[in-house]
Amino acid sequence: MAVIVQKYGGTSVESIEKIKKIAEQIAKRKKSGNDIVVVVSAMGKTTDNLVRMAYDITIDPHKRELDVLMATGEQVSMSLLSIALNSLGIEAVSYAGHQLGIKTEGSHTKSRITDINDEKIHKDHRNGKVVIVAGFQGVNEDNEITTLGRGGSDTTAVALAAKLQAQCEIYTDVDGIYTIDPRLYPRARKLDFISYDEMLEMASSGAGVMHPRSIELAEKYKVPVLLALNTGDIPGSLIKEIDNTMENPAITGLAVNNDQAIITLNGIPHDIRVIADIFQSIANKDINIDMISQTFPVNRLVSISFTLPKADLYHALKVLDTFKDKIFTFSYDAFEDITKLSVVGLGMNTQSGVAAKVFNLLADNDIPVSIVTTSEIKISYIINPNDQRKAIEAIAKEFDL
């Protein structure tokens, strides 16, 4: 008997007529011989308004407390689609994080699956129910509710499936992952497969279709992972292993981010310890530094550009206002109105020219470029937002994406 671990995002439970539709779909895979895990994100937009109730009290709202909180969302869920499955006359039944035994370790907030408890789920399935599990939660080594980050439930079901040696389903508002976000350019094509590295630098490059770790869940644990409309009935994208049934272009994606800020800092002596203290002190507040650029020394001082998210801005600053007392040189500017496109490919390690090619339809579009990074298979430009639609449209006709 198969097992089957499905996600469902907050858009296809945010309504009680949504969650029916559901359990009838689940009961149908029930009785064709399945055995079932189910992981849940909170109703539409609960997350949301759970975390603005916080910060409608606070800027900086404890970090433990509002873990507390933001658990609630999915336990609503996930008991709700038990009732149903239940009215139905298929067993079920829901756990919340702590309930199954999922273990984390990290910051609050930021937290990561280090192992699961799968004994209740077998003696479930054994006799013969559902399971449904509350994503983007666990417990601690402190017995303390933690939360995975936005995005965790793709991680709760990655890490299922990877423990259960299941196949992993992600049902959500989109039938599939596409070569750009459709919302933003209409005519962008829906991709039949992706490989995990190529679906990695995408989420992690602002692709909001998966979270970044649960793609780097499946590929450690070569879990393929279908990413489908959430009826079930519109074939979807399969990530997985890069074989010879898939295409190999230059550009197979382009992701946008809206959601991140740039902070340079300026007057910093040309010292590596000096800018490793400063570093340090940011990734102690658990703070995710993404693109960088350093400018060549003058007068033995340096100039340093860097992304984060804008979520991280203000705990960021915090942190570079201590250093104003320490160098006297130091200063910094902060901007958050800035657009991050990524063009990602696995045809960049065979294909040259691909980053001339993009600074030219840049160029020729008079859209002025402020940090560029590169790795193998992607290439990064912060540009002004102002900008973004026309360099969607040079780069997605002139790669056919």
Second form
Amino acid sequence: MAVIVQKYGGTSVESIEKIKKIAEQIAKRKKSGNDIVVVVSAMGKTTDNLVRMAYDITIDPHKRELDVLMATGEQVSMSLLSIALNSLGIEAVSYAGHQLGIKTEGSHTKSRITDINDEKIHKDHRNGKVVIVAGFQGVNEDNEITTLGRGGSDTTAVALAAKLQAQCEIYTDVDGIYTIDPRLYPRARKLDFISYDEMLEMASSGAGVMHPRSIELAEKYKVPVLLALNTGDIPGSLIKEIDNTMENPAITGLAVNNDQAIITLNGIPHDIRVIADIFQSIANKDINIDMISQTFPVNRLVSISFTLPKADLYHALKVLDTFKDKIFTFSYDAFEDITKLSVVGLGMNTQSGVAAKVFNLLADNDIPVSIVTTSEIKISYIINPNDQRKAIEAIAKEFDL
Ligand code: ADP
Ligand code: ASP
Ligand code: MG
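Could I have the structure of this protein in the form predicted together with aspartic acid, to go alongside the form predicted alone above?
Up next: the whole complex, starting with the chain shown before.
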């Protein structure tokens, strides 16, 4: 029997009514002869509320305890969905990450799935049960509860689909992947297909519709991922392998990220060892920095600006404080008021002049840019948040997004 992994996000399970409705959809699918695994997120804004409570206590909550706390959210929705299915006469069983052997590695709040023990799932399927799994969580080698980073339930679903060689369906509050987040640009176009590479760049650049790590896994294990509206009755978008030797539009999508901060380091000796030391100390805290730009040395000193998630700013600054004693010329500035725009497209591989075109558009609209970085299929620009709307409109119009 074909195995299907479905994932329902927070808004899809935000109320008892919605959970009952989803249970009915799953029951129908089950009756049509499929073995089903359902991954759920926490109800509505539950995770935000849990995190807020921890930060109401302290600016620096213990990461292990944050994981224990956040993991409770998914356990509520998984059991309620199981209760709803059982009440419809469909046998179902729910499991937290550790109960299913969802093994992870890495730091608390940012762990990565390394393996899943699928024995229980196969046994439950043989017994005709629907298996419901708490998304976003696992257990590490010390038997501690871990979480996969915000939005990580998508990754649980793709990892399960990869392990079970199953179809993967992500159900959410939007009916597909759009060229631009429709909440930011309602005229955006829905894409029937998008390549793994483009979706990965979009997701890592702030298009919160999919967790970036889920796309990495989907690409690695060749799992096509369908993203669709949680009613299940509108065709969604398929994330899959796309031949990049074909003619592709220069820009497929635009991602907007308002969750980044920028740090500028001043008065750093122009010595690669010192610079490496600073970045290594930040990396040791498992902080993922993104765009980097360095000035030309003046009096043997350079300035370096880099972006990082706002959520990591506090810990990064704590690390940088330790360098103030070691380098007497050193100081830093941090800003949280930035917007990162990223244009993404496989066509950039073969078409030149995209960066120049976007620069011209920004110039024509009086939008200053502070940092730019490029990869083969992505160009990112840091702008002032006040210019975001204007920039999206101009880029969308020019590239028909
Ligand atoms: P879930 O809770 O189901 O995981 P998310 O809020 O994580 O849902 O993701 C769905 C949201 O992603 C949509 O409501 C939409 O605003 C946002 N989004 C961001 N970028 C895009 C995009 N390119 N296409 C579609 N939705 C997007
Ligand atoms: N509940 C978690 C979050 O809000 C995981 C998820 O929704 O995917 O980040
Ligand atoms: Mg999500």
